[in-house]
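Consider the single chain below, provided in structure tokens and representing the form predicted alone.
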Amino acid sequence: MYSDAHPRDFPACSGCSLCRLVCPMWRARRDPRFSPEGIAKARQSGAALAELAPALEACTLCGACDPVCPENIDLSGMIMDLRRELPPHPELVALQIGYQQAAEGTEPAPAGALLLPGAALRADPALLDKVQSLLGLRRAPDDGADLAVALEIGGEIAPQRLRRFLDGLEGRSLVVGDGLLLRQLRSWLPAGRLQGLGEALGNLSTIRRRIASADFYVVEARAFHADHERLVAHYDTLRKDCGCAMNLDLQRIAMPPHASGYPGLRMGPAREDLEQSRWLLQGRTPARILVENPAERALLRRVIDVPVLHLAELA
């Protein structure tokens, strides 16, 4: 017997199609192969990895499929496992190696609670300084950016590299800027006290009171879906207090602005991402858009002519 604590694998897929309803790559393509269900059923039928590669690479790993699966299949984990069997993308592997080399020369993490900003936040030093000031946290010298890339692309993680990263984080309170890394840290550090960046900032009264009813609030999908059951209450309360609209559907699933794979690693947004963002905003006339993920500001600014702000910019 399987329990809720032990997610099932692809043989348990019954083909109910609920995951399609929330899948951005399915919405963009309307092709059953491009959905978690399509990948799971193809695996049941013995499809070769090469046949699955286009769908595996198109997946955003947003995690929206995981909370809606009635069979409790770890669909995101299934896709991440299969990506490890695909031929590596040289430019993305080079990015991972570059981040790893930068981490090798860092000092040990300072004592106390830490901020692991992630590559997107580190790319905006002024915003990073503001986030650190608001949260009152020291920044971890090694924020695991190379591990986040490896998780996304299916890259190899050397055991000694992982051990070095985790040794300085055991038992800490951590605020993590990369949603995919946060998902994995829940497994790597079961005793850690972990929060996503959006949740941590959204709990600050200095930010919360500046969210207006005319705003459209974009929840970072990966961090949200990785802790969906608990975070639903957080965002329902935030929405009730502030009156803002959010990118949550009736099932409390976060619809991401991305529709194509490796969204955090692109040099520029893909056409599918622009179409997904336009669909997300269709019929809406917000005064502002507020994002938890710094990488989504530039994307959303390309599809709507209103201010697009990171939460920290409200303070």
Contents of the next structure:
Amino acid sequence: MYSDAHPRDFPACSGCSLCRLVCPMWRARRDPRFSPEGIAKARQSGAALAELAPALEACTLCGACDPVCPENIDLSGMIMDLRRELPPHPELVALQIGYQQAAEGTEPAPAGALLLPGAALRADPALLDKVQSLLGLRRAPDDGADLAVALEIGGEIAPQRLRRFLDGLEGRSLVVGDGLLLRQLRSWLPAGRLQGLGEALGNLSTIRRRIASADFYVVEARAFHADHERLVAHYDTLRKDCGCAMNLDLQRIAMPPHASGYPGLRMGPAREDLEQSRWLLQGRTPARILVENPAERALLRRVIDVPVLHLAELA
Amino acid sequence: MAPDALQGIVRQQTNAARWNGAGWREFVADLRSAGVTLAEGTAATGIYATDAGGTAYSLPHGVLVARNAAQVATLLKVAQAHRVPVTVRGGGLTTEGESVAYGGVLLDMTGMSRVLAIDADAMTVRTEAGIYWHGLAEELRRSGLDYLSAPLNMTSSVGGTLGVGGIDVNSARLGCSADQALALQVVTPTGEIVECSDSENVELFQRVILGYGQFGVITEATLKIRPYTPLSMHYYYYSTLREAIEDLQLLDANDASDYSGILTIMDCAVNLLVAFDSAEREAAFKAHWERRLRGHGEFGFALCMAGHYALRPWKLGEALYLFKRKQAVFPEFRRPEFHRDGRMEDRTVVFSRAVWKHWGSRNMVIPDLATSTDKFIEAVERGNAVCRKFFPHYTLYCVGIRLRPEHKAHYEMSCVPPDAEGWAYGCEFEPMIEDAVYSRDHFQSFKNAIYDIGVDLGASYYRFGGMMKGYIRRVFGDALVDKHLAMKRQADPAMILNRDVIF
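Form predicted in complex with the partner chain structure, per the form predicted alone context:
Now the complete complex, all chains and molecules, led by this one.
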């Protein structure tokens, strides 16, 4: 690997292709342009942004490429940065603005540890109540859903909006439902004690003892890859304890069920998402599927006829 | 010039000349009329600017990501007619520019990377040849199966490997990867789609296996497979190459282990790795062979090293490097998430991660020597002396390759040395580039010094194509090379396929 003196950005890409092996965008298309390596190498050759746009739009931001890169390049960060330079999608910008307006009238965050549920969990109020009750956490009135959308679509984040969101969160224990926001919070709140929803629920004995060896457990890819070095041990232990199969490949990278861009923000799955979900389940005959991200239930229900449950629904 | 190199051999770069692009537009138009469209933008071509070696640079005029054999056949037919060079690329792990297109078309086979059928009764798999071995392993593992042997690099492609050999740490027992192929679908340089095997189109099979892509594009392969087993790994440490190689060859000759190989930190810490698929094989090794090995365990070797360097304080820098290297690399081989109950779950993941993290660099220069059993120690010791002369730090990787007598015809003009019987042995000499910057001339001089040893010993090389093709006639002789050149001219009249890799 290069010296650490080199910037950890696209010039450091040596073209090893390891990111391709774990990239759902590449797997769905088998075209190197649709991979972090392809984007980095094209940038090294001076490719114009317009040439890169289809790949930038197709990336799921699952973050699988980050922990496998031997050069420690922040590949998903590179893609998020480039997305900011693309023409905006009006309907997605409107979504961001809608969430932002909803956050504007909220009360300040209560004291103590907090749950930042995110849009997917908030979309299922009964499930949200259950998660809150299980974790015994108070819910942050402003969970940064608009910031999560902005990160996803390359939208603008106003400094004052960011300050308002982060005000009072520094140093707190937070359980964060949105994997992409969690990834970013690790740099925004370096002193924060941050956990993803899956990890927090998976640590509860009431949940853990109900996970069966016949279950197929779908780790939420974004939260997992954002803290891979630590979480790979967490899920290794969970797998040993419960005996269940997981969506981890031979490199212990989480295969997400989606393979096309803006998962969760689009209406309905694309063909690539269905193919990717089928690949996840190929050769497996689980009794149930357990997901950490509630937004993944609908997609998986389309490709397999067994119960698909959120972890919190086990309790 | 190295004192142990042959005198009088002209040292020069052997870069291919860039194709001048004559008739490119007409070719692209004809190809489009035939239903095949090339990508020509920077985003498409820039990906292929270099290979894993990072010393050869050039861009293709256009790129085709292969989707099926018919499309590849159309490309080659039209390319023959227009005399447009076509360079085939799988994982792009060549180091001498063999998969770099000096103009013309870059045919990327990774678009054909699907498993077509797994036959668990016959223990075979049929797969598209652009698949990465790691991708194949992912699919086979869902059925509790595994491939036999493949390079310890996750991004090697099946087709590329079958074309050059492919060595694993079980090759001393199971042979090289190319010998695992039972049948191939090949698109010939003139665009015919042909099935070949040891019983069908035999001559084509002989030439395509280990043929460096000169006689066709492998589009599908039928490979032997086996039940998956995790392996138990043991490491023995030596302070001399000779003893480690003698012990390696002892184990191989007596079928005493399922996996064996040598990985070194220079010639100071020589690690013989030995591994087993089953507890029975491991027990037999411990009962009969372990005590005959002269290597130490990790703790014993650390004590030996401490004593060695305590008496040689002027070598403190070397000792510190060894210590730092050990601290960085050893944990990679023992990461708990890749082990269960003391057994390694996927050797390729473990080794490949370590290779890319601790050996990978912008430049990877890996000259090698392949010899018969009896010449191997001399080859490694002389190559080691060359490494010491050119670089402060380096690593050696040695492994045996079981040969199949019935495949002798496959081995002609390949990495398998002509005088090898039973086993061939290969050693890769890899300098650690680290933060240093070296000129291409320095690299080339180093490679020449290693390859000169091969000429002297009558050895062969894994990487004899591309920028090192100047050695082909010196090693194989004019008669054999001219015989293959005549076959190449017949198979590929316009000499378009993988131009300048060999011919």
